[in-house]
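Read the single chain below, which is given as structure tokens and is the form predicted on its own.
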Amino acid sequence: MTTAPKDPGAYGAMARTWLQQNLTGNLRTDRVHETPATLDELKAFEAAMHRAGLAGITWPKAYGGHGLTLREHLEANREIGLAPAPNAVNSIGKELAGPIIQAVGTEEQKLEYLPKILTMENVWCQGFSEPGAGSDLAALRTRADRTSDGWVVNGQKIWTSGASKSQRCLLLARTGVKEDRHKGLVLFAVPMDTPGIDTREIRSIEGHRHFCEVFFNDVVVDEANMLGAPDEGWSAATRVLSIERASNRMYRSWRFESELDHLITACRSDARTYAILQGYARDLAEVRIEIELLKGHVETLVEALLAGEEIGPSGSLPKLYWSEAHQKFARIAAEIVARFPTDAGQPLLDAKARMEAIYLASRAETIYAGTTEIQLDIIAKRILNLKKAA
């Protein structure tokens, strides 16, 4: 495991050097690949990132982390974002399950679950959303009934990203009736090989089979896999969602910047596409400004967290702004690359492939982790304290 420099700036420099040396071949997202990286290759790269000090940065050393602060986490994430690195296979484990286990898990659970997340021994998925209970999570119907053998779970989850490749599911289920809304909800760490779990992949618009629906048919979950108390599921879930919306994937602002820079650099490689680019100068200038504002959101958030402040509903602000701004950029980028000449060189082909993939993936960004409408509602009610219209 890499020894971390004490200066946060030096930590970022260390991250940059490591990524330059190790992000090669079919792992790069700024190249067209005849043979994309396999799941095993992606997992191996992610495990290597942890050993290098680029994952589990703020987690306690006792649980496999590096015991540092959000400042080091921010510095590393700047470099991860600027690098054309692949999306994490185990983002749910590291960014959602891990923090909630640290918050409400027992010591035994922390020692059992957390190190295996960082070493990629256990990949996690998130079993929250259901048909009819997506953004309105309190409407979920998946039931958990306590028996002498443990908990018996029945229900269906959908949009369970990566479920077919996961070893554990962070599952939210109901112990009471659906009319209880926020009451009677419980969180579990469910092994995905438990009898009665049926996982079905869903092909997404970009051709991937990452989305899944998961059915639970009389699934027996051991008491030891319950996270927190039976009636604390809602508070734990909302804590997870505030983390997801605000502090997770801190690299996004800088990944956004690298995408914009890639597009501009590629267009400048050919006089014909440079002329196309000039027609979008104002639009891309606005994108650049939005990126800088997003960086400011993240940096301000880090300072607030370091000062001991709670995220709370303010987590909706960066999530809303990022998803809307990035979706707008993706549309502009798709328009530009659609006008590339048919005899374009490799730099343009690489940019075209990346921008088209970004456009397709961006269609879901204003939906996952809470829709734009839900974020606006939270901001209106809980930050601005606006009253409902008469």
The other form holds:
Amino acid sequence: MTTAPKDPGAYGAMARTWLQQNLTGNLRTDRVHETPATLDELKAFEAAMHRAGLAGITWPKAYGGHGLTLREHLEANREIGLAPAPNAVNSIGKELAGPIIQAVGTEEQKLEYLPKILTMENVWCQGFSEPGAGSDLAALRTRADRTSDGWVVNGQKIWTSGASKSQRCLLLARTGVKEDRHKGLVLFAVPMDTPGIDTREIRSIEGHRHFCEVFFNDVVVDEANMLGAPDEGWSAATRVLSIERASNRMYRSWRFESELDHLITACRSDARTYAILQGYARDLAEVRIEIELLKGHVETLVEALLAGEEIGPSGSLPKLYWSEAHQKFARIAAEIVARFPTDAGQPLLDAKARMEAIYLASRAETIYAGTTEIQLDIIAKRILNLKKAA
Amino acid sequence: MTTAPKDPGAYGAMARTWLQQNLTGNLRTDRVHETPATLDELKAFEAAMHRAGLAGITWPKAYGGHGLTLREHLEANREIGLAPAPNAVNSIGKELAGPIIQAVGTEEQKLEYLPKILTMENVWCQGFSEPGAGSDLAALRTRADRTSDGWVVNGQKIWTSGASKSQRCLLLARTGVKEDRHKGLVLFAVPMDTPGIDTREIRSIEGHRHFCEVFFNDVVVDEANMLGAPDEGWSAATRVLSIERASNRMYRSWRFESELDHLITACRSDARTYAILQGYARDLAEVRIEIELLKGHVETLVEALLAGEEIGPSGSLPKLYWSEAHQKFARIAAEIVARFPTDAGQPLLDAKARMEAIYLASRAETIYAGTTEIQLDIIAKRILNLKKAA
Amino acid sequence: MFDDLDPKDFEETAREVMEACAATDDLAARASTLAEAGLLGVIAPEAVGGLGLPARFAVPILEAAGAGLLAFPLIEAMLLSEALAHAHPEMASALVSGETIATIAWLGTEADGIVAGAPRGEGAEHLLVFRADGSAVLTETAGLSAQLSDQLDTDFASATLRLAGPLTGLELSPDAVATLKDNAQILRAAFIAGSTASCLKQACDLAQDRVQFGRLLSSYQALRHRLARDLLALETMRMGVTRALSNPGEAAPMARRAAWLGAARMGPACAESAIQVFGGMGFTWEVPLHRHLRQMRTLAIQGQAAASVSALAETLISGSSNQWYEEVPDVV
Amino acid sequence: MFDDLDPKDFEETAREVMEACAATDDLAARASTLAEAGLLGVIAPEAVGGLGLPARFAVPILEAAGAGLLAFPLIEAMLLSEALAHAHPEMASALVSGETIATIAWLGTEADGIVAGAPRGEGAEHLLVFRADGSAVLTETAGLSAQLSDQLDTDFASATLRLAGPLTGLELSPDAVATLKDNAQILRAAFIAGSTASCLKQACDLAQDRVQFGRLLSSYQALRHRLARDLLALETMRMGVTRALSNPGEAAPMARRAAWLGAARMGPACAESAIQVFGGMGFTWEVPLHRHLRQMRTLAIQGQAAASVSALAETLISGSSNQWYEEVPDVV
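Could I have the structure of this protein in the form predicted in complex with the partner chain, to go alongside the form predicted on its own above?
First the chain shown before, then all remaining chains and molecules of the complex.
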């Protein structure tokens, strides 16, 4: 029943040690009582993670990466997940723009864009969704017209995470008419300081101002900033979304486990909250099982990618499984912390604040990167191949 | 915050006393170790229930009923539900055929059919569903052609509960062509001993042979057996289904409560099973809340019917709520009894057998009388009036 | 009794009043607006200026308040004016007339030194604090430091207050407190039903307006079924409230408890559902769905719904009153 | 290692063998058919006539058995031939060759005087009975009275057997029993995955064949989403099994437990779902969905899945191994 043990995870051990030494209190998401890190501190931490080998792991060395495999990436991400580490400021750069540029960019573009993503010189945002074209990307209306000066972009984007603190936007625009749907879409790397770009922050239900609307008024984009051919935008974008659904935030299942660990640890700091916890023990055991099965999704995916397989629609599976399991956990956790006594101690207050934030944030998890309904449609149509007519 | 107490329920008290005296061990559904009642015994018990005032409560005295109101009917059904009483053999007669005949039948038909339903001389079955027209009644194909001898019926029915032990069939047939959909449907009261009728039992997943297929080959039905006008069949059938969904088996929520009581009582007979029960206490509390809210559905409905209101699509609400809550309970109960120790005593074995039977039977509860999907479609379309196009 | 009045008669007035209250930031102005329309005293005795109507007349008012995200301790005003009417008619009158505003610290007791879950605890002049012996005291809030109890709360602004030593004020007996807490269940359930109804209406309206992939959102069966389930939840809550109010026999305590716990469970789930229907927009502060979600969760916390389910669980498995199973031996 | 073989190579053979087994009522004939195709000994050492392959090669065989409703103690044959291979090679050889049939009483111990949950306990010649001290004994079934354990069981025919005094036979050490029980989790999960796959395929086929209200069932979004969720469950189970088999590090015990408990939870739910898709037909004995439901529930009972979730719950809340929270005091 056994096979030879795999590499025990030297890379993971390195990552663990580094995090123990560098993830200081103000960066930790389990310590609401400490002064939270500033944006500059977060960026500095993220740049240090890269230098230590915890980011850009699979990117070629020529572009600032470490030239290793997804296996090391997975090992490092297990440790990042288990730690109460902040979410990456530049995840769009590392997980979307970077892979796209590596796939369709020119050598000049790769040398220009990729290293600055890892050094945090360039934070990226993603200009895909539009008002009226949320999950239905093919309905987007932002136009890019070719002129003698290059491209001129007009339109509006929404849900552009971190746009106001970004240097580059991965922009999807239309060269033809709306009725073309997914034909005639083009991708650009647009400098956010280009004249004609305005951003307006949207306050989320968590109270944060992380999302933005981005308005493009006669924004001139140089031909050199076009990624791939004008008609490749859709296929590249689809690939982005497939990657996003499948491998984005690879640490997620371990972070999820870490959140559950935090809740349990905190409840154990007070006999009254431990008594409350006991009433939810079976529910949490089911959550724990789901976390473990989620790891199966992630590790299977890594093996498939390592074997050179296309991901395609099966990227919907981990996204769907994770988002629903995590929402379920968040609901239980929020119910438990709501029962904490009025005179709860600091460990309980820390856990309470974190679980409440997770609960609110989790509402978006079945919406972004394709709603649950869209994931189910994809699975029914493209994996099960269910007919709609005889 | 209080209003004057209502009638304390003298009718219910009477029903309780009668059941205590007449619901003997072999009739009880919580006693698998006793010899089960025969069909004749069940029919005799049901006839006795009628004589005691526990059936036909709202039917006019002229037709064998007790001439009381739905309020007394509800009171009696609370007690019937709380008791481990068998399901009625002639529920189709009492809950479907009877109300239809009272609504559209001639005076002769009422005098002919109604009293025999209550005395159990005539057990009825319902010939609505067909292979290929399960929930989609308007697709039914059984034909009724008018000839000089009366009507001639040809076709096939399915899911006809108790057909092989029935004397009459409430038959829905088509006078026109299939494309007419719900136009041109006619209702008959067909004697089951008419030449040309063949029944074949279908074994259900519980192992019972309660359902039947019924084949009609040139079955001649007298004009006098037609219920309502030839084109009234659909509206009468719709009314039947609306009543069925809304008020059928009015005792259901109390029976549900009684099943939960039985499970808990049995688990309390052994310290080991009580320890198991404790792990499900919160789940069962949620079930208990749902049972109570289900009573709200039923009692609201009774008040609405007493006030002369039409039920219409809102009959889908209690059906849907009950079926899903009961299925959830059945799943939990089956999981609990599956953990009973190998040397469990008789009270546990009784409960185990009952809960396993409930679990299997409950699979049909989201299917019959319109699947859950159909109930949801009805609510979306006819209560929420949700548009399908702008 | 009350044949000339129908609870529905209050619906339109209540909706208009809630709109007026939402238009002002001033708590005292809201009190006046509510009082002028007779809404604070609908169930209070006529002797203290109330209308003396049965509790079912409070339901449409509370539904309107829930739908309108009323930032005012309305439930507390109703409960306290009724509880104080006989022993302390002046205070009850002042509450009914909106002259003074009182709230209730639903969590913690005087002995803890800190109490929480007091809606608008920062703005109310009086605060009912429970005591460990089951009684309660209505104290003045002047001098107490207040902070928001819960980051999931906004409109309700449920406050945590530090107490400074033993409290003085009007007293409520343990019996009066028990009645108040019992009645609170139904008022909260009605409030949640209103909040739920608003979420459902917003979701239905959006779904019938927004086109995705070339079709109206409301044409998608998955979404239609989601909204149908939310309607079922809403109607179930409402029927639970109606039943709890019309059924004061031996089934009444369980009927009230179920109405309340059912609403506390189903209401937030319907708000979550509406957020999902709205998609990204639902996740914005501007769309008020999150405020409904917070409002309902706050009510659930103030009413200690989750703890009450646990308590019900304990009671439930501690025995059965069904006479038919009396012969089964009870060994635990 | 085993580069020339792929577990998928067994799929076609296994399916054909399961069809052949379903065509006969004779348990011994099934044993021969399984043995001739090499399926009983796929993971048993070559020394006892097995193929000596890693456990992942058993997966397609068990999936085919689950899909084919195999009425044979295949899991038990695999486990016992491996467990007995070194100490009792003759018995292991007899099991691998199908000459003798053994089963395992998964519930109860020798001391209870009654054991249960033994698949085909009425037809097997040998029965492994657990002892309270963790060891086990392989006894002969001759002379023991057997009856069906559970009315929810049919094909598996899980038996309850009354024991007559202390048992004699080949012995397994507590360590060997622990390994056997641990390995059983994965074999059962694979079996359930096969059963689930069959239910899903039947439901998809029906939905693409049956017209309701003028449209193919598979055109309804609610039904498409139901089937998509079932596919997600199936793939989650399969990935759980793959991970548990390829990940023998410190995460392995939890990986195995999750693969098993996940399958035990999701499998029956997928069978219930397929029954719903079939509508009335799904509720008939003739359509085999209920047999899949029974088969999966029986496996869950034999593996004591529900009790194992409770045990996991206890372990889970008894502490956390996450080093990042070590500073939080533990007072319980």
